[in-house]
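So this first bit is one chain, no partners, the form predicted on its own, shown in structure tokens.
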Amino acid sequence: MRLKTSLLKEPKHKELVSCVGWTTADELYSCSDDHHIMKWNLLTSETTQVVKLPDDIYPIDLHWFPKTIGGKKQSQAESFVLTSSDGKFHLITKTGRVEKSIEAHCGAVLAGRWNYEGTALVTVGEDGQIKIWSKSGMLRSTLAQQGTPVYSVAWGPDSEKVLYSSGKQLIIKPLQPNAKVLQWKAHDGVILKLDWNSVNDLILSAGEDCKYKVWDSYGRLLYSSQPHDYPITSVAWAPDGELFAVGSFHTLRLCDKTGWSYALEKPNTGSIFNIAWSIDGTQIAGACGNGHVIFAHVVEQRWEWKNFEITLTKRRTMEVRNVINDAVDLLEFRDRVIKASLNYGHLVVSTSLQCYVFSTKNWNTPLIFDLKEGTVSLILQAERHFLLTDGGGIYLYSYEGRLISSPKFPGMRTDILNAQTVSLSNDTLAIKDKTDEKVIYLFEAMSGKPLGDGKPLTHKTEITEIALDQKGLTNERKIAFIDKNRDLYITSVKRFGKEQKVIKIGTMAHTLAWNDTSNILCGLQDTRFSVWYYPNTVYVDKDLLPKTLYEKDASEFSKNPQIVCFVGNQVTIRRADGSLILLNISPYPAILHEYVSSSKWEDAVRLCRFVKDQTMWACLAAMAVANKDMTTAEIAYASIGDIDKVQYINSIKELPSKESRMAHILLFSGNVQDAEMLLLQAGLTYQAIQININLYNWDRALELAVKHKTHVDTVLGYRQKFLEDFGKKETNKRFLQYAEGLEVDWDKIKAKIEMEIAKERERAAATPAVRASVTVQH
């Protein structure tokens, strides 16, 4: 990826350009030191003048009004703030008329932003005050007092706090009194600019220490640059959060959100002021020191699947080229090139104005759609649809561009949608909220409406990054994430009813990514590199988990590296310098997964045989008793050595009916509910009570014995024969109760067990036919 900058031979202003913000995608206003403003046409590269200010008014920030808000266009959309160095700010329209001009600062103003919502203005000055004003510039309350000049300031991303500068420090302070303020030194020299993304909740600084560095919102460093030649004089974030741009003296630098530099041009343009993403996203601006103001598109953004490799070579072209037959296909579009995607066989590319999806297998027919809003921010696919997200909404949409959905909940913002907030999967949309963000919503794909009973699903902490996984069946579909502990978490997504169990299978998790074609997950853990082979073994035998599992070092991938994607059986790992790293994992894994999903457990067995590997036994072990497959879960536990678990099998092979096998195959599990559930709908109270009895469940079962007018005395004759084993005495007042006057006798306890057995047998013999098309539902 680089910039493709333009300047032209002569500056159009007299003096410095102070600052630049874009109106749409294709128009620029500048303001200068020689007190004009101008207005740029990127599609008729004309420049006309707007206004001339009067002759004490020198600007210094400009900030449009926000154009849509949650998908509204505003009617106010037609206006920006200007600060000046006579101490006011100016609401001025788009023809250049001054709406108002209102003192707000002793000495300049250094700097003033709208916030998301377009309801208030933060202003900041030479004076060290932040103050903040009403859309109409009625000051509503001076949020802070520093005793050193504020140079630059910023909103968070919920348009609820403010991060500003204070010499060396960055400091950000909620608008609510009496909130904690955050402050922290950043920089060894004083901070010039600022900025903070509301996609990525990222923020940035320049000072003139001469770095830039990137911090998240608790004020933890993520990446710091080395010392350039000049100090820093601007930075800011493109509108996704995915790239940021950084201009210096003569120096203009395109990054990663992670901090690494992409591209580097040294254009003739004396220190870089000011730099403003256009709407898109696809180009910035900058406010140069000599009176230009500098172009820069970026292009050469690079796609990668399987055996293609797309390029955008130029705004409206891209080229496609298969690396194994060096066959190159060039791709042409009416409007210019937003956003693109590349997965699953197909090829999403948003324009300004229609979507356009191209098959991996014909790249000459396009399927094309015109879209609704415009600028999409973000594109995800999974096997048989795609996801666009824009101003207005989020929409589901097939391969042959049928809108399938278009889900909603209250107070979605889409503009802050990224692929670590968003999953998507065959069946299945997850979104992480951005106003509570220990919550995800689920959303069935097809339709567009909540999941199971409509509850979201709810975490104990805040939570960072999620992750569907991609095949299987819908009823069980997973739902892995990381929260703000760096916990990596695995849960089940339908939830009828019944909560299932969040369960924690990872620590010093900070990257996930499941497999494109077997559910496998893979993540970095610290200084390990982790493959979950069959993350859904904490549900069917947690001791198991550990064996699944393979671990590399990662330690060679330096710190904060990022998984890209995990295609077959290879993993894309991003290093915190930019480099890619190709990993192979075993291909075996995917295999056993194809075998058990066509319940092919003869091949599955020889597979394993063939490969000697105790972890793809221990994930047969898993998959078998997962399908109820007790002889294939036989074979595989007596491989890995887990006796105790192969005389279990044994034993439930050996019990007389199903009800019974399928109640202790639950069991094995742990789902001890389900399995008394099943007992007591097949009639088999005894069972039900004597699972209770040797899992020492001593009140339920009581319970049910009581419940059911049945081995009341057996419940109490083992429980006696537990007390007495211990030397205890029984303090329960409910067993001491029905011990009152009901004598055990063991004998007549015995025969009773024996009557419920043979009884069982009867029934099991009588009816096999309609007992064996019993199944389980969990």
Second form
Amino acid sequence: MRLKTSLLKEPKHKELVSCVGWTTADELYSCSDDHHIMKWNLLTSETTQVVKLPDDIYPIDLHWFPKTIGGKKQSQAESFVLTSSDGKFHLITKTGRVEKSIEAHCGAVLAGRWNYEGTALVTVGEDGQIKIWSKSGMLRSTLAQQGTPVYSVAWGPDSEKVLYSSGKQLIIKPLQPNAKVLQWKAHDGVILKLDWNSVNDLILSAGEDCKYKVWDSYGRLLYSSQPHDYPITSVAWAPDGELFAVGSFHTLRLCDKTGWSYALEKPNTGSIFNIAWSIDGTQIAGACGNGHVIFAHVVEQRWEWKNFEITLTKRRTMEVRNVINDAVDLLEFRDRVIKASLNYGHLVVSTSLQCYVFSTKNWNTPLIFDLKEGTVSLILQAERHFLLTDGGGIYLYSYEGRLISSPKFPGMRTDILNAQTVSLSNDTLAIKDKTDEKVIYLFEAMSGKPLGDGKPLTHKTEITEIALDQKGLTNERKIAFIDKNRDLYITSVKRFGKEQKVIKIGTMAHTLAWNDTSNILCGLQDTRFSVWYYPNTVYVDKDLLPKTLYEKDASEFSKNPQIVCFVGNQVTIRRADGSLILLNISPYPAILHEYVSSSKWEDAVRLCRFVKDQTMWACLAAMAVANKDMTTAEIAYASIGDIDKVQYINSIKELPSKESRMAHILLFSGNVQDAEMLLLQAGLTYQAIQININLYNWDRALELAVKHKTHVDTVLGYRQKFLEDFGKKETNKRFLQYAEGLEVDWDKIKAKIEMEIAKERERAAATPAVRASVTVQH
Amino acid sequence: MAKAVLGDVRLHFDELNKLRILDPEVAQQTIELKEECKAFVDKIAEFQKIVGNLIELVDQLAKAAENEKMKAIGARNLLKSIAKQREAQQQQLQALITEKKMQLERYRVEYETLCKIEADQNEFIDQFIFQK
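Next up, the form predicted together with the partner chain, please; the one we just looked at was the form predicted on its own.
So here's everything in the complex, that chain up top.
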């Protein structure tokens, strides 16, 4: 990826340009010390003077009023705020009419920013004050007072917090009074510029120590650049938060969000005082010290999938290279390419007006449909369909170009969604809420309706990243997520009445990804790279989980590596320095998954015997239990040496009725409640009681016995025996109550039990459908 | 006699016997003087012209010299600043080189991992064939 810059021969402004701002993707306003405001139309390459300001106004900063206000969309920004050196800020319309000039600070007003809703404006000045203003320019409050000039300011993603600089310090101050202020020393020199992205919640700062740094919103340093030759005078996040631009004397740099630099340009610009990204995030404009305005657009993005390599060579041209036969196709588009995604055999490209869908089998005839709103901010693909988000909503399209659904939830903000907060699979869509970060909204992909009872999934702490598995049955859809404490959890998406368990399977996880062809999960935990070959194990036999895990030392990947993708048996990881690392994992688990999904148990066993790997056997054991194929489970458990489990499986096999066997398989997986419910439904009250007795779940056993008015003496008998064995006294009030006036007669109890078992046998014999094998398909 | 009388009343006759107020000799000398004066004035004028030309020329020369001097100073300064410019350019190029080097390093790392994968896969194929 690099920047293609363009600079006019002669500067349009006579003095230094202090600030720039985009109205649409192709129109820019620039202000200069020569008091002119210029409008740059990139479609016609025309530059016109909008207005000449009075001679005493020296502009310093401008910011356009946000486009969307409370869901109401405007086609483009209508007015902007301009701060000036005489201590005023001015509200100026698109045509250049100064609507209002408001005395704001003593000394120059150094920066002014609208919040994301456009309901408030923050200004900072040389006098060290931070002031909040209403939309019409009425002073709401003076948020803070610093001893030094405040050079730059930015709103937090939720418009609830303000970030500003004071000397070498960065300060995050919430708007609510008395809320905790976060303050830290960020640079060794005065901080000149900062920016806070609403999508990824990361902070950028740049200062006179010639460095730029990336922080998270807790003030933790994520990246610090090498010192440059000159102070960094400007930084700006791209709207989608994937890239940022850095400006300095004769320097323009394009960086990844993790800090490493994609490209460096050395244009003849003087210092670049201000950088603004266009709305669609494809180009930047810089305000140069020598009166120029520099334009640069991002080209040579690359997408790779299997044997295809796609490069955006020009703004409207893509080059597709098939690595296998070196065939090259050129894809031409009518408009500028804004976003693209390549996965599952399809390339989805959005331009400013249309969406193109290519199949990797045929590059010549794309499917084209028009977009409602031009600026697509995210494209996510699943095997059967893909998702587009723009300012207005989320849309699911099939690869045939048919609109499938458009899920919505209250308070949805589509502009801040990214691949970490949205996940798509063939049947489910998961979206992390921004207002309450503990909540994940789940939707049926086909209908766009909330899943199940419509209640979102709620976790106990804030969630940072979510991912849905891609294969398998809809009923078994799983979602994995990482929370704020960096713990990795997995849970089922479907909830049948009762609350599904959210199970922790990892700690210190930075990043995760599901495989595209089978339900294998990989993640980076602290300094280890882990692959969960069969994450569903946690629902089947939790003890088995460590055995189904593949781990590898990942300390060589240095700090904060990110998983880019997990395609086939190849994991692509991006190190903090930007280099890509590819890892191969064993192809066998994927094959095993395939066999199991088509119930080829013999083949699966044969494969495991061939591979001779404990991990594979452990996976097979878990898979077999999950699919209730006890024969295979027995073989697999025997191979990994879990003799106790083999014995239990054998004992299950000898159980008289189908229901009992089912119940015990459920018990085997630790689903006591399900097992009990199953038995009770089948009328096997005694067996249900016995389960509870065996688990020393005395209260429940007694409750059942009393409720069904049977075997109360059995429960009491076993309880007495238990207490005697452990030399304890009865303290449970209920048992004491029932023990009164009830004689425990073991002969009687035994006779009763015999009778129950015989009864069950009879019943089983009466239903001829019981197969000889224990295989019970669900 | 007559001459003396005329001399008394300061009248004279010249050779052509015309009556003259001035003594012809004096008159002759006066005319000569006048002519000489005229010649002198002419010469002086010519001299002035020549001198004017000379001054102009010298002025021009001075200007040219001044120009050349300025040029020389400019060139000298330029020479001095070229060194600085070079340095700046070098710095810029150095920065670009560093950038490229970093990119190269990234590619090298990627290449290495790809090589490793190739080796892994070859080993896997070998193993597979061997086991079969």
